[in-house]
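In structure tokens, one chain follows: the form predicted alone.
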Amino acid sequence: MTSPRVSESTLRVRFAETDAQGIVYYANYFVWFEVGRVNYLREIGFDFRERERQGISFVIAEAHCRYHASARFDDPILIRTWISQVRQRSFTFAYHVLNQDTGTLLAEGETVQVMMDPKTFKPIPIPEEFRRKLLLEQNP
């Protein structure tokens, strides 16, 4: 069995992610979600604005963090990121956030986005391109 497509994506603490005690606040983690799952999908060739033109949209139903370790103001952080499910409607990116230098795990994740259509908020099934995708890089 191969290995699902993993992005990796990098950034430093910013001294305003931080709080009081000078460790990374929690929620920050999921805005790192977004960053890499943005990369991720831009890799694949996935054009925001252009699916949106074309009434393809998704929201974030789901969001889940365990956090193992704390970053701190201008720590160097790797995100990877990759697809670990594809469903009718649905499709699942995990996470895992590392300081880069150590390679120390500090967190890990998943969201679960869902299809739908932009003007109904309604849920739809995923387009067959998108899902060929999405699939083809869950197991290339």
Second form
Amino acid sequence: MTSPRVSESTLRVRFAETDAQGIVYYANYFVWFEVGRVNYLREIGFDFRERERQGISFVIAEAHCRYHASARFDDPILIRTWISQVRQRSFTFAYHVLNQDTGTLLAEGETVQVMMDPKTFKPIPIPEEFRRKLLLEQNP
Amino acid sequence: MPVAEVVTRFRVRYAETDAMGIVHHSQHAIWFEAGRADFFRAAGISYAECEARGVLLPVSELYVRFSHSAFYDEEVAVHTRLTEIRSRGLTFQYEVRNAADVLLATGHTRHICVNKNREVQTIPIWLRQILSGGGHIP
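Form predicted alone done; form predicted together with its partner chain now:
First the chain shown before, then all remaining chains and molecules of the complex.
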């Protein structure tokens, strides 16, 4: 069993992401997961701007985050993203969010994406070519 | 009487929607926070007052399961329940429903109790009593 390929994304904490405690508000980690996810998918040839032409559409069915340490304004953030599960109609991304300077793990989580028909909004099987690509990424 | 469930109602704002025409999945966490704040107030103390008294309850875990999409301007209701009070933490559960009572999302948040220096502390007895329905602000 090989390890899944890991994609790395970086960003700096924006002031707008912080709250009255001086730390990043908890909902923003789902946005950071999205940064990691979109970069990951771009790296494997999935262009969101061409989503309709590629006929691939999915929605987030579940999202989970466990918080370990706080991030503050202007902190350099590293998001590690990988595929942890590929099923018939859904696939799961896993994430680690770290402080890039200290290496401290700030948060970890998962999101489950369900493939859907862009017209009917009903779940459909993952298109075979895309699914093969995901499996290869999960188990290179 | 303990507060069983608190319902928070509002309409979906445009700012909460995304390019797919639905509420972005990060926004439900903000709705949960609104529900939680109303829960504290209904129990007898605002969360702001808790913080002023040196009791902070940062989120240690967030989980959301999305069942149906929410759309701009529809009325949604967040049903908030306190399902667990541990010595140093709390768990809230949430259900989000639209006006037709369709379940849009469920989820939970776990919280740890810390002081102003962000050191873990046991939940003070007065807050425990308020949240479990038997107390008042000392």
